[in-house]
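For reference, the chain that follows is the form predicted on its own, supplied as structure tokens.
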Amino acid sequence: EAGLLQQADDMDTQGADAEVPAARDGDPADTPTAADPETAAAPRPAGPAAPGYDDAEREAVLKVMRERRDIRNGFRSDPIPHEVLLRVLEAAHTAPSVGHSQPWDFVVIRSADTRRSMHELAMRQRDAYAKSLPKGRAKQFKELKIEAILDTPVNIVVTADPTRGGRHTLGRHTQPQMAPYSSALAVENLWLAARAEGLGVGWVSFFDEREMVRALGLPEHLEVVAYLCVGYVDEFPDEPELMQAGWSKRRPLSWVVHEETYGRRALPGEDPHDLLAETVAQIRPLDAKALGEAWERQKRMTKPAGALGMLEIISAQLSGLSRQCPPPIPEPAAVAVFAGDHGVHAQGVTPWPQEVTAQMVANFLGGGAVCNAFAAQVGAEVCVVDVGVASDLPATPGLLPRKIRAGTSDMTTGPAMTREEAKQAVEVGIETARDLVAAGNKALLTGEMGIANTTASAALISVFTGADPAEVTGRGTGINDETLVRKTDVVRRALEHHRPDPADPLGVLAAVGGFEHAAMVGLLLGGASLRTPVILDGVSAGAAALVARAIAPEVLAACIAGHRSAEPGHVAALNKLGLRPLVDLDLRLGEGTGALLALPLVQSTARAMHEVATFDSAGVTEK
């Protein structure tokens, strides 16, 4: 939804030179003064606080906020009486604004010709946006109605004038963007007042702003904040239309309230949440009822029992995970590629220079990597997360900057990271899972990039499987025999130095893991807590899954092994996890490539549960 659901009482700013009463003779020596702002106390109130609304009035205000909707469908052609529209505009005009600058203007459009012109501009941008989407998203987007320009009797353009108030507008000295922000508050006032009048409002953002300014003949210095379609509607849906369409989900309040510092989540009156502990507590086993229904349905489908092999197991798993049969088709999907560098690179475990990690991140963002090609083929989104790349990466669309530190330390001489850093990286993964699922993704895929990360993977797998380093250390990017011997020795020395305890999975991660491994652990835990399937990629994902299982054994309910890597450690990890891979093609690239190849198989088995007829419905005789 485009609306802003936050209350703002008054954004007028008190002057910085407000006077503080001088100390009087006889005042205590520690009485706060203007020179002692940190200890200054609020003045003692002279009487009772200003009254709030009574219960009924307060509930009416909150009700209009809860029931405001961004409307696209069901508009009526009924005209809007002038007095009703005037009340709505008056409400918008009473919005708070920084420095009381009131930068908004409202252009009311009724002309059919003008609305047709605006509709044509919006359709061009809709088509351009559709072409930019992954196939899974584009298919979903095709079904959405994104505007009601021609369906509504009134359109309103809300603008912001950044010049209004002159050069020295109060509150905009360091933040000139306060002009459009203030106009956005006027949009919210307008929206709430419209809802109280029974008017639906739809915010259309599919415009090139400068193109719209020219088409409407607006002054060039104005910024367009919103194009609103306004009219009476048949009904106001119980949930936002995009939620009903499965495009996105509402994020819980507990995810977004922070106490004192960012990341210290706590609702008023509650103790701060431990994100990792909270996530683990929400992980549950597969739903037995849905699981049973899935197996029964498999028996009734028009095919011999067991004919789909492992796919039948996957379909039952998806049903148990989602608590429904047939399960949702896991589309759209996103692969999270976590990138990080490794201090152990200094031990000569790979001939590839460390800067390749950052270069490959740029390649992912530019769409030139194998994972991009595979993602385009299967219709998945590629989400790139910098969780520990050694070099600074420029801000780029598609890159999530979540760097814990610029690469881990050398695990042969000390811990790869601190315990707190390991936990922070896990929480990056949890947050990524939350963001991707809230954005409407119904399957998550693991991906990673980090030169020397198979060395850390081998160390993690050795700890959790008990296998000797020689059994689980592989050639990674194709190293020669001499380098393989050195790499194996490095893993062995690191384990002898730390003697990590598999009963302490965070401690193991801190000692010999990588930031991308820790983030993948979080992605698995976050996906499982949200009952969303997670398709695992190769050896690094297998290592992360071992850590995640040690933290929360039920996490495996959400895990699907996408493929079996050519790395020997991956075979050991899958055997320990009890997971059977869907694809076995001797892949050893990483990046989420194996998981992406497996995605259509997982989607196909869910689709079969929806679309394959039963013997009864098809009139097919059973044996």
Ligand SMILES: Cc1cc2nc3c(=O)[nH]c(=O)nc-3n(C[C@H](O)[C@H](O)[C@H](O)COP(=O)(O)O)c2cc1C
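If you superpose the two forms and keep the largest set of C-alpha atoms that fall within 1.5 Å, you have the rigid core. Residue numbers count along the first chain shown, from 1. Every value quoted in this text rests on a predicted model; they were computed, and no experiment measured them. Compared with the form predicted together with the ligand:
Gly52 is among the residues whose C-alpha shifts by 2 Å or more between these two forms once the rigid core is aligned.
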Given for the second form:
Amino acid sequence: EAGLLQQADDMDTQGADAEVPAARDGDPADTPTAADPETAAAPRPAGPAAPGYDDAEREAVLKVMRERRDIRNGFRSDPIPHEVLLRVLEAAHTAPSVGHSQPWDFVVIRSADTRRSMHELAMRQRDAYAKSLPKGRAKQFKELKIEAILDTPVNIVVTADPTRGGRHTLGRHTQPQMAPYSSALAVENLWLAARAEGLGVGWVSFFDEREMVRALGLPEHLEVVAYLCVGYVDEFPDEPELMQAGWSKRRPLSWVVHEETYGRRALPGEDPHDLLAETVAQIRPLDAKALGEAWERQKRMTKPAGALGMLEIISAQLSGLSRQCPPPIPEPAAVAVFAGDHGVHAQGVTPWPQEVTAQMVANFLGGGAVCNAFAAQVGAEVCVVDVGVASDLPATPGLLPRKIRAGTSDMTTGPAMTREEAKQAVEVGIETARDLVAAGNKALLTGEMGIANTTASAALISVFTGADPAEVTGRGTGINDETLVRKTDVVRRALEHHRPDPADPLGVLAAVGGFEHAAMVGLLLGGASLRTPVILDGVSAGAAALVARAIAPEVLAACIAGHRSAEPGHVAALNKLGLRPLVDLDLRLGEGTGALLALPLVQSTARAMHEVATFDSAGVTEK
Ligand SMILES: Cc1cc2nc3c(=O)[nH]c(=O)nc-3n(C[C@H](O)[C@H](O)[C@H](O)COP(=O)(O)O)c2cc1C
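How about the form predicted together with the ligand, since we already have the form predicted on its own?
Below is the entire complex, every chain and molecule, led by the chain shown above.
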């Protein structure tokens, strides 16, 4: 039980540093943040409003934008007076448009028959979408209302005519999509004007666009931009319904404003901030109060104290991490599979050809790999990220193209990456964490693919554990004795060449790491900064966790060791990290497979905190 105790001690130490919960700038917020004018309580505008606008009028403009909502629930059936609908349509019609082409038309639908047939089309699309979702998402989706076609007295179809204004429409010649963009602006005007009238608007995009054109008898040359359900409502929620349902989170403004060049993020009046430094600054220890509540609650749950063993530590960790007891159930979850190639492949460290990395990426995207089967079983999403695959990969749904370079350099002859490249790859991981968490994921899992990457993992682990390369270099995909000797020698030579300094984790990554290792470092740091648990997969994740810990020791607050792989380096890494793996089945595949198997354990322990009765509530006598 040494690991278990050690981890419990770590948490106590971390937890001793009690914190005042506070929404920070970098949190994708359930709660408003000061930096986000969309959610913050009405900010007092500084300076005079424009000529012709007094302060109250300026505030009214901002207020209607803040308080506009997409509405699907709570519609009243009372009709919309003609003059009200006219005002709303006039607002739409004053929208800006490319070359002043005014490409929109508005088809106002009141007929119950037409609405019923549109409703049927939308229901079919809803079913198809539901079937395409990972189980963890599908459960959530089942509870969501996504249209109010039959509940609203008026539906409005907004179209774009891509031919309006003729061949020489100013501005559309370079970008044909400017026509539908213009119609979308008309929708926003309509939406805002409707809000000020107390009319709710719900946009429905669950349609096959051509099917819709035919069903509505629209001229074939028109494009449908929006199908809107409009009617009076008694109230407008403060936050998007999808946020309230836990489907998504609002991204802070500070994530999306760049100064001069993309990546130099800064709000007006602030100095540009470094994504890595900002992320590290937001990583905090486990919250002592929630941690204490979790231990207390587990004692009162109807089971002998400590009877859930290791899982009790995990639920306490989840509580401390989320600052909530019971903690949120970590569902939905997503595994980020980072793929990259390795220059050290040239040293003959594996019999597998390098092309297999790209081929396996195609397999992940096609749903044919073990990680897909395991993800389907446990209801997780598979997100594949190309951070450094040697060949060009075709754009495919589910693939995030974030290639830093087409494979690292051979670490035995020079650094695998430049320091800047290593940092960029870490940032890819941070941004992946941000995207997945903002999209509503409540647990992140590490996955990776890269032929020859266990060589880089062994080198990283040797640096951070101080173990000899012979102790931490393993057979990876199952190499023979001769190749193992060569691989160990390669690791040794690389370390002798670079003499990496563990006090300079980015330098170590650059010298002997891989793009996917660096991206996993970013995923861990990003997850920790967002107080979201990250379940580690095998040896490469262990190597990445050592790097992440060297950058920000508190990152471990978010880390859960999913499994122990058959690679010897993994054990060394886990021991150094003080993490005890949940699953120990001699897996040595990578791809996130071990982390996926551990996911239901982590979810079960959080669910137990929610659902298991306490001795007092159940009337069970304690010993
Ligand atoms: C282009 C577009 C398409 C949308 N399609 C749908 C939809 O099919 N069903 C739905 O319930 N909401 C739809 N919405 C509404 C969004 O879910 C909503 O705008 C978002 O959750 C933010 O909430 P808010 O509009 O209340 O701020 C759509 C919004 C836009 C802009």
